[in-house]
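Only one chain comes next, encoded as structure tokens, the form predicted on its own.
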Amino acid sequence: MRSKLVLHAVDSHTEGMPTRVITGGVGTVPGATMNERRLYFREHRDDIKQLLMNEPRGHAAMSGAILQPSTRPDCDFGVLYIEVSGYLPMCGHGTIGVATVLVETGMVEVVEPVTTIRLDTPAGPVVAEVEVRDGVARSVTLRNVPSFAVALDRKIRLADGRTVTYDLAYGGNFYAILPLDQFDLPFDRARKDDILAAGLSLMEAINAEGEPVHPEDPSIRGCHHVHLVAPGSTARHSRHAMAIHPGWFDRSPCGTGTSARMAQLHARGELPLEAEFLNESFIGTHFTGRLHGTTEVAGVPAVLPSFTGRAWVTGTAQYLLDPGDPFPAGFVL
């Protein structure tokens, strides 16, 4: 067996969504901050992301995280997020996966009943509180970055001539949020292709009209997620399908999406602080969210969200690259 690259991984899934946690083989990525490292990796080492996320080692909805030394003295680890669609500033399900892997592998000192892990992400520091019983990670509560509504009741014309009304919010990534029934579609996985096409059409129109830009960091920009709210959803229990660029659904309830949804509901006066919010994914799994306070981001009113979910380790692996492999960066079909 020969290989020009050996990458050590612990695979997991968070409420149905995979996270391939890379624990070794990458080395320290250059950059004074995790966002600088994100941008450097995207520019100079994208072949590693493609190798791990694309077929034949990955698949069309693959997601991962690369562990790094923290760039901050107040954090335990740094994390870079990778997926088929690119490099996210923050990933909620992925961070729950990372925290679970760190506990389950003993890479952090495990304390019962709660092991607290501080993580340095491109979007800013976050805190993972891992519930541990009998040495096992049972759930993770993630205190996310400040989240905020960008716009409410914004109208846009789609390529098919339809005009829809949506809200735009930030929870670590930008999310367009609107009722699915604006597209005259049922919340039914049998219609998943039509639902996905609807989400992608809105995404394309938003970015063509003027992509959203984070007020403090212009490298965090663009709408690549559309949160399609199911009929009957409320500010206490919401169901949705999450369409993601370039064309797949989040299997988990989406942690940064849960944060953005809570920020949107709070801006509408529908979700008070400390109220429990149950967010349900397209496959029926759940995150439980809560808003703990208010703040500002560059003068924009914001909230301080948390959400709780579960992850399970599914395997360990060493991913190799044979010098003769005809697909050194994988492929997309």
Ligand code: PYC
The other form holds:
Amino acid sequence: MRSKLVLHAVDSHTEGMPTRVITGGVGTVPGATMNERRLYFREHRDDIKQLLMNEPRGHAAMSGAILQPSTRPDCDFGVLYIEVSGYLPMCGHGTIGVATVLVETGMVEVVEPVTTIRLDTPAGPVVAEVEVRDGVARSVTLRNVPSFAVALDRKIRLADGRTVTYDLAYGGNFYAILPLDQFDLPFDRARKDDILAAGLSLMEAINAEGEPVHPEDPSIRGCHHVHLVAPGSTARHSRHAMAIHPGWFDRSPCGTGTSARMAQLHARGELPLEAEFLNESFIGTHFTGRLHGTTEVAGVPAVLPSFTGRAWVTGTAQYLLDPGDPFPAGFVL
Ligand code: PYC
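Could I have the structure of this protein in the form predicted together with this ligand, to go alongside the form predicted on its own above?
Whole complex next, starting from this chain.
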């Protein structure tokens, strides 16, 4: 067996969505902040992301997180998020996977009933409170970055001539949020290709008109997620399909999407602070969310969200690259 590199991984899934947690083999990525490391990695080490996310080691909806030393004295670990689609500033399901792996592998001191882990992410620090019973991580409550509504009731014309009305909100990534029935589609997995195409067409139109940009960090930009709300959803229990660039669905209820959705509902006056919000994924799994307070991001009114979900370890692996492998970056079919 030969290999040009060895990447150590603990694979997990959060409410159905994979997170391949890379625990060793990458080294410390240059950069004074995790966002600088994200940009460096995207520029100089995309080969590692492609190897780990693309086929044959990954698949079209693969997602992962690379553990790093923290760049901040108040955090335990740094995290870089990788996906088939690129490098997210923040990923909720991925962070729940990371926190679960850190506890279950004993990489952090495990305290019952709650192990608190502070994580340095490209979007800012977040806190994971892992509920631990009999040494097992049962659930993770993640206190996410400040989230905010960018626009409500914005109209846009799509390539097929249809005009839709959507809200735009930020929860660690930018989310366009709108009822699925604006596309005359049922909330039915049998129509997933049409639902995905609808989400991608809106994404394309929004970015063509002008990418949303984070008011404090212009490197966080673009709308790559469309939150298609199912009929019958309310401000307490919502179901959705999350279409993600370049063409896949989140299997989990999407943590940053849940945060953005709660910020949108709060901006609409429909979700008060401390009210429980149940957010259900396309496959029927759920996160429970809550808003704990208000703040401002560069003068924009924002909320402080948390969400709770579960993750399970699915395997451990050492990913190798044989020098004779014809697909060192994998491939996308
Ligand atoms: O859970 O935040 C999330 C997420 C983003 C993309 C896929 N999952």
